[in-house]
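So this first bit is one chain, no partners, the form predicted together with its partner chain, shown in structure tokens.
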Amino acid sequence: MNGVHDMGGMDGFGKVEPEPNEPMFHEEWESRVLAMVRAMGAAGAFNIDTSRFYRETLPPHVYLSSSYYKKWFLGLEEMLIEKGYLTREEVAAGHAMQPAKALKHGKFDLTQVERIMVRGKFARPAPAAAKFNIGDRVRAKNIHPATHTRLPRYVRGHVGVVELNHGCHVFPDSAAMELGENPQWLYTVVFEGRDLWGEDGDPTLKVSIDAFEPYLDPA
């Protein structure tokens, strides 16, 4: 979706402000939100792409004015309601009122903690041969799906070069909508800065994205 989350190249957000000696969490609730998202995801309530999509679909003014963990919280609450794990009445009451919905991987308990500290695996067997080779010129498609996609707007329509092939991975556009993993070839595609930003762009800049094969046409 063409949401405010797709920020590459936008102007007006001001300076980057590094915080010296930044704490891991600024408020205790942030750590609880992180833990709840990781736990409910590991228990099978949602996949990582679906959770990203729920954050992206927050109203634009909410997205822009909320901290990172606030967005995580708002996305989590809405996702759990929509997927039937809790109800708006329960959220309003602050207590469980309905029977629980079964979780795919069961309750998240202490025995599960170790496994979530290792990153998940997203590589999958290839359903077909790769269409592109290293060095091929490709054009990022001019597509504007209203649903989740990982093709940022700032490269759409532009030509780049395939630099790396990462194998076949879970396709976020499908997984986010719970339409299956639909594995696709994943490439690093590199663009010249001036192709993206015009003649005023930094001539020393190259930008790459990791692009799934359905995002690309031969060029």
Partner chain sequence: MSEHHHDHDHDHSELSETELRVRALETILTEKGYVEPAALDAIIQAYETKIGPHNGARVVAKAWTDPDFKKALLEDGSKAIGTLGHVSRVGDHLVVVENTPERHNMVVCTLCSCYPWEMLGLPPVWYKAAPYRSRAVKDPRGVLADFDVSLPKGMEIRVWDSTAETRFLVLPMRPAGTEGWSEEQLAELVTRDSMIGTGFPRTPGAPS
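Now show the form predicted on its own, given that the preceding structure was the form predicted together with its partner chain.
No partner chains or extra molecules come along with it, only the chain itself.
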């Protein structure tokens, strides 16, 4: 979707200023949010792409004024409400007011924490031969989906060159909407900086993105 989260190539946000010696968490509640998202995902309440989509749907003023883990928290809250695991009344009251909705994978114990906290594997068998080879020139489609996509706005309509083939992976655009894994070939595509940013761009700059096959046409 074309939301404020897709900031690549946009002006007015200032430079990125990394925090020296940044801690893993700034407050204890951030670690709890991470644990809740991982646990509920592992229990089958949602997948990683669905959780990303809900964060992307936050109103722009909320998204831009929220810290990293506050975005995670707000997206999780809305997602669990819409999927029937919470009600807005329960959120306001701060406690459960009805029996909990059953989860697909039940409860976890301490022996499973490491598995839950490790990011999943998304490579899948290929349903068909790859359409593109390394060195092929491809054009990123000028698409504007209303749902989740991993194709950034700033490359849409531009021509790049396939540099790597990563094999087939779960297609985020389908998975986010819970329409199945729909495995697709995934490529690294390299774009010339001036093709993206114009003649004022740095002539030595190249930009690489990972792009799924449905995002690309032959150039």
